[in-house]
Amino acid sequence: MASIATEICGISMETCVFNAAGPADVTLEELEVIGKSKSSAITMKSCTLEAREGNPEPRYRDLAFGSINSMGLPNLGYRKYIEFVAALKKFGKPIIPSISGLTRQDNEIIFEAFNDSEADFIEFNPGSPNTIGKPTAGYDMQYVDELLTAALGISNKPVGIKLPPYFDFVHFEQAWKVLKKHDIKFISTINSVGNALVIDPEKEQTVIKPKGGFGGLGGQYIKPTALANVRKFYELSEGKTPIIGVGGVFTGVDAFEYILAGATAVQVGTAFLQHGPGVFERIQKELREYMDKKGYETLEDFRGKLKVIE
């Protein structure tokens, strides 16, 4: 059978399908359900400094082809989630704290706190679009380029980025200018995007409450713009910086996109809080029957081939 293994950070993993941040990740136990699935990594709530209740409630919403949602970034603070990389190291998987400070400070503190943890990488999230009050970071990338900087001057563990839809190539190679210049170990990209509107034509209202009922959406409605941002950088990169693919994985055909598309891993959001801690285990295995299909025996037999029509 086909091998799906890849390696981020110098790191080896069983297979190349593991859990976004955001989804279900939030406490211990939820984490804990993520350690005995088949996820090949558990990746954490993304952190602030203090804990946070996030906006107000109804701020999710499944949709038929995905998800909305305004979370505003709920988690329990960054030292909670230090304390809970030690308690994750049983299940002998890499362990991904996702930081995503309020300030340029306050990502110092948090990305120096992480040093003396076991953490294995760390997801750098500068900028959720459903924050209130707080714009996207990943739009001004002159802020980036600070964030960056300061986080990167201060971490002694490998760092990646994770990064929200661009639309435009001037915006990608706007983007990759600032990246190219620091030590950034993998890109992760899409974030949700941000501020799409969802009615219930019967209720003639939102279907969120706060921002207006303004959200991120998730799923497969943004699956091929997610594949447009991991095509783009692979080749802004020269395929030689990893890309995690993250936005409407729901099958193995979907992961096969992605890494045809030039990703060296995929990341599984709103599909793992709609059908639970069992798919990562289906997406892996249609993932590999789809390999064994077309004669592929390990990821880079296809890995950034995408074929263009000429």
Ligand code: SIN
Contents of the next structure:
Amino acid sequence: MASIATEICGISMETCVFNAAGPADVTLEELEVIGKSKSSAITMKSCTLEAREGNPEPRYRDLAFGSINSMGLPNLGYRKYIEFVAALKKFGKPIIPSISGLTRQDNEIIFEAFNDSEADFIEFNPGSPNTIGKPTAGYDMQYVDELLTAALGISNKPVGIKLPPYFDFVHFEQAWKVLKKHDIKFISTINSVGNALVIDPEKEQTVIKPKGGFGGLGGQYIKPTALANVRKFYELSEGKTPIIGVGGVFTGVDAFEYILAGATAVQVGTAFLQHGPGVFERIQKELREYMDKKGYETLEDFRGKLKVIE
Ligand code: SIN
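Beyond the form predicted on its own, can we have the form predicted in complex with the ligand?
In what comes next, the whole complex appears, and the chain from above leads the way.
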């Protein structure tokens, strides 16, 4: 049977498949479900300085090929997630806090506070499109530069960044120019495709309430965009920065495509919400089977080796 083991920030992981920050990972009860599942890590909901209720409901809708959400970072505040790190250690898998402070100062406080926790590595998330009244921080690369300087100057943990999707080669290059200045240990890409609009034609209205119905698109709709982002950052980093692919991973073949594009691991978001915690084991099994069929023994046999048509 093929091995789908991987390594991120020097930490060996039994498989390359685990949960994405966001879906069903706010409370300790939800995180324990992930702990008991075959998810190879426990990623926690992006946290802010203070607890947040999030945006008004309805703020999430399943769609034919994915989901739309404008959750607005509902979370219990960073102090709770520090407690949760300790409570989740018993599951023996990497624990990944996700930090999404609303200001540079908030981020500094939160990063410093996690220094004394047993978190394995941290995903910094300036990519949410859903904070009412705030632009997506990850599109302002000068601001990202400042945030990373502050966070990495304070954190004693390996830190990676979760990016919003980029669509133009010039924007990938601008982003990479900033990221490469910093000691980023991994890149998670992509956050939801921001400010999509889904309409219910019967009701002649939007399907979610916040921001006039505009929200982040997830699931199968966004896989091609996510694959492009994985591939571009793999190329720009010359394969040296581990990339965690996220966006529309529903099957083992989806995961295979991400690894082929250059990813080191994949995160599962919408599929976890729609199919429950058994989804991790199924995707892992399907990935192993697909590799067996192709004669691949490890992820390194095909990672990044995407062929292009000459
Ligand atoms: C949300 O809570 O709005 C989703 C988080 C994110 O987009 O990063």
